[in-house]
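The chain below stands alone and is given in C-alpha cells; this is the form predicted alone.
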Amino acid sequence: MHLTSASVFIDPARCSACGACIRVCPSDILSLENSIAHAAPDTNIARCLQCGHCMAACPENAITIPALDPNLHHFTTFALDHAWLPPGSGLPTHNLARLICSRRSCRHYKQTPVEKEKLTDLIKLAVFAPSGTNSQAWTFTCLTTRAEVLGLGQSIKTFFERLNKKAENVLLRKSLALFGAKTLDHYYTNYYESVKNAMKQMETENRDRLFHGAPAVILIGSSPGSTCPKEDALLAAGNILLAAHTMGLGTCLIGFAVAAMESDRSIQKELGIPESETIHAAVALGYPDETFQRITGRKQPSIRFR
C-alpha cells in the first residue's frame, strides 16, 4: 500500500489512475504520477482535510484514510445502507420536508431513561454535518440520569440567581452601560423577570423550567483547533433534532444552558469536561410526553434575491 501523506494511503494494486480522488480534493493535494494517484510535495501534505472526498469517490476502493473511524457509519439502533445517495434520488424531498416541519421543541417528558445506544447512534450521526476545514473537534457530554440532569440545574439557577441580583443594581448596571458594557442592562430588560419568574416556579412549584423534566442531555462543545466552533455546534446539534425525531425521541435546544457555561466555567469543570473546552449547544432529550395534530407556519422570512 502506497502512502501518499501522512493521513492517505492509496493502494497502487487497485488504483486506476483514473482521477476520481483528484477532482474531488479540495485541497489539491493529490495528483498522478506512473499511473498511481500521488499527495503533492511534501509541503502541501499538512494541507489535507481528512474529510474523505477521494475515499468516497474511488470507484476501486483503494484509498484508506485511518483517521476516520468505519465504526462511526455501524449504528446499534437500526442499520445503515452505506451505498452513497446521489442528491435526487433515494429520499422523497417531501418525506424530509415532513420530517424537518414536525419536529417541534418538546418541553413535556415521560420519565424513561434514554438509553446509551440510542444517544450514542445519535451522536454518530451528529458528526456527519458539515465543519469548518473539517476540524470536526467536536465534543459530546452525555448526561443519562435525571439526578445528572437536575444537578446541572442547579447549578445554572445559581448562577442565574447572582446574575440576578447583579442586574437588579441600577447604579451598577448604567455605569457599565455608561462605559459600554450594556449586557447587564440589557439582560434585565430582555430577561430579568422571565428568569426571576421561572426560578420562583422551580422553588414553590418543584418545576423544571430549564430542562423541562428531560431525562437526559447532550453538551455539544468544541476542543481547541476548530475555525468556526459554535457553527459547527450547532450543525450537529441540527442533525441530533432531526435523528432524535424519527427515533421517537423528543428534543429542545437549552440556550439559557449555554450562557450560563459560557459565563461561569465552573459550571463545566463540575461535569469533569475539560477547561480548554467550551460548550456551544445544550439538546434535553427524552421520550415526550405530548403529541400534535398537525404542522403549523413560522414567521414570514427575509428572502432576497440578487
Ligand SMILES: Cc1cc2nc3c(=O)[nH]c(=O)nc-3n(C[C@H](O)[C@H](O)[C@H](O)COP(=O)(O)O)c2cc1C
Second form
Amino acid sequence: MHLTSASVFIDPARCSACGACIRVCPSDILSLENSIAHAAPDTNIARCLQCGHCMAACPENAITIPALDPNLHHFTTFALDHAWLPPGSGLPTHNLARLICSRRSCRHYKQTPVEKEKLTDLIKLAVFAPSGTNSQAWTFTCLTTRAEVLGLGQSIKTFFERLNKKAENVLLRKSLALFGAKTLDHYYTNYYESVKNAMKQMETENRDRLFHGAPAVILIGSSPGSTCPKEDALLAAGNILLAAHTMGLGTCLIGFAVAAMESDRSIQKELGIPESETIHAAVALGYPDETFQRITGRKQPSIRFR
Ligand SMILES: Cc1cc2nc3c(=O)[nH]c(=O)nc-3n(C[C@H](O)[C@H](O)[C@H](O)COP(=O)(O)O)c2cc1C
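Form predicted in complex with this ligand, following the form predicted alone:
To see the whole picture, the full complex is given below, headed by that same chain.
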C-alpha cells in the first residue's frame, strides 16, 4: 500500500487512473501522477477533510482512509444493506415522507429503560449527518437511567429558580435593558410565568415538565475544533429523532436544558462533561406512552421561487 498523504492511502496496484476520486474530492487535493491517483499533503490552502468521498467513489476500492471507522456503519439492533443507495432508487419517497410527518415530540414515556444497544446505534446514525468542514467534533453523553435524568432535571430546575428570582427584580431587569442587555427583560416577558408554573407543577404534582418523564437523554455537544458546532449538533439530533421513531422510541428536543447548561457550566461538570465541551442539543427519549391518530398539517411556510 502506497502512502500518498497523512490521511488518504491509495493502492497503486488497484488504481485504474479513472479520475473518479479526483472529481468528487471537495478539497481538490487529488491528482493523477504517473497514471496513479495521488493525494497532496495538507497545506493551509487545501487539506483533506477525511470525508471519504474518494473512497466511496473509487470503482476499484483502491482507497483507504484510516480515520474512518468501518464499525460505525455496522449496527447491533438492525442489519444494514451496505450497498450505496443511489439518488432516486430503492427507498420510496412516500415511506420516508411518512416517517418525517409521523415523528412528533413525545411528552409521555413508559418507564422501560432504553437499551444501550439502541442508544449506540442511534449515535452511529447521528454521525452520518453532515458537519461543517467534516469536523465531526460532536460528543454524545447518554443518561441511561431515570435517576440520572432526574438528577440533571434537578440541576436545571435550580438554575431556573435562580433565574426567575433575578427576573422578578424589576429594577435589575430595567437597568440591564437600559444598558442594552435586554435578555433578562425578554425572558421575563416570554418565559418567566410559564417556567414558574412548570416548576410549581414539578413540586406539587410531581410532574416532570422538563424531560416529560423520559428514562433516557442524549446530550449532544461539541469539542474544540468544530467549525459549526450548533448546526452540527442539531443535524445529528435530526438523525436521532427520525431513526428513534423507526425503533419504536419517542423523542423530544429539550431547549430549556440546553439554555440552562449554556449559562451554568457547572451543570455539565456534575455529569463529568469536560469544560472544553459545549452542549447544543438535549434529546429526551424513551418508549412512548402516547399515541396519535393522524398526521396533522403545519403552518403555511413562506416560500419564494425566483
Ligand atoms: C430547538 C428546539 C428546542 C425545543 N425545546 C423543547 C423543550 O424544551 N420542551 C419541549 O417540550 N419541547 C421542545 N421542543 C419541541 C417543540 O416544541 C416541537 O418540535 C414543536 O412543537 C413541533 O412539534 P413536533 O416536534 O411534534 O412536530 C423543542 C424543539 C426544538 C427544535
